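Only one chain is shown below, in structure tokens, and it's the form predicted alone.
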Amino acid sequence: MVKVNVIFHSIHGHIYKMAEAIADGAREVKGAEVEIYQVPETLPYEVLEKMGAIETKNLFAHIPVVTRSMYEDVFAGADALIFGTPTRYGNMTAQMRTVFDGLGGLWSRDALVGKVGSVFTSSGTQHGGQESTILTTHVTLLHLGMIIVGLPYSEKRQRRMDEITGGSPYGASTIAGADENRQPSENELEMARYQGRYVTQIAKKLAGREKEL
């Protein structure tokens, strides 16, 4: 068995849809136990309402919100952690940052060392900071001692030139559009499924070797 947890922050649903695709790919690996969690939303209801995000938030209201009492199980209890966050000026959102900043207890006892970590993202424009968001999140994963896995070029869909698409060797991504109306394309969702499957395969191999040792 290999346990994979997908933890995401989403407002307009793009990252949620990518998270579901990531999880679908992970579940294709035999013996994989996959769960999806969302991080707590810190924006007030009034702000979300002005953003037109109440309806989109309701689409994934059934996804469990990870709280501090769950950190031991969700983070330390997994073999692989795949994080999804929209881009905010080339970085993760404040909501995701808050969760990472709360992992000090796990960090202090090396609870995440050796676990597989991976990242996916979205942005409003084609070059809206997707790569820097993933890379800057990688810095945090390295501080936690995680083994970083991206989206290798063996996933040929990121080479497409016949359509606008997200995706890079750092991780799967989608372009939401300036008005947030563009939904993840099938090409982007397939890259997310590939990433979920690939991360899980690596985590399974590493877990097997640990048992041998």
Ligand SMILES: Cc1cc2nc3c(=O)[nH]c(=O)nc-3n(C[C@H](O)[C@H](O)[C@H](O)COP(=O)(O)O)c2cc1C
The other form holds:
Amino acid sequence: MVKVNVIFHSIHGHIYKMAEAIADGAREVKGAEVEIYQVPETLPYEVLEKMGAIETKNLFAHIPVVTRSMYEDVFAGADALIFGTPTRYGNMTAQMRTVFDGLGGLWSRDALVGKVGSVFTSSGTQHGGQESTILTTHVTLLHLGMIIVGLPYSEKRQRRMDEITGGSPYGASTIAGADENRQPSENELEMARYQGRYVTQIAKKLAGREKEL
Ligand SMILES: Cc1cc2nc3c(=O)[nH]c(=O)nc-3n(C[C@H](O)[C@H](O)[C@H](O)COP(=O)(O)O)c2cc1C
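Previous: the form predicted alone; requested now: the form predicted together with the ligand:
In what comes next, the whole complex appears, and the chain from above leads the way.
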């Protein structure tokens, strides 16, 4: 058995759709137990309303919100953690950061050391910071002692030149468009499925072997 948790933040639904695709890929691996969680939203309702995000937030209102009392189970209890965050100026969102900053207790007792970690993202514009968002999030995963897995070039869809697409060796990604109206393409969703499957396969090989590390 291998336990994989996908943890995401999303406002307009792009990262949520990618998270579902990541989870679908992970579930293709025999013995995988996969759950999806969203991080708590910190923006007030009025701000979300101004962002036109009430409807899109409702799309994934059924996904459980990870709260402090669940950290032990959701983070320490997994073999692999796959994080999805939209870009904010080339970094993860503050909402996602708040969760990472709450993991000090787990960090201090090495609870995430040796677990597999991976990141996927989205941005408004094509070159708006997808790679930097994933890489700067990797820094946090490294501090937590995680083994980082990206999206290898064996996933050929990231080489496509006949259409605009997200996806890089760092991880799956989608381009939301400056007005957030573009939806994740099939190419991008396939890359997300690949990443979910690949991370899970690696986590399965390592699961239960922490003492050997
Ligand atoms: C405060 C703020 C900063 C942002 N910074 C960037 C940026 O630097 N580059 C970019 O391409 N998009 C940027 N965006 C757009 C978001 O990344 C985009 O809305 C998001 O990827 C959509 O994902 P979601 O539908 O899951 O919320 C920013 C959005 C906000 C609200």
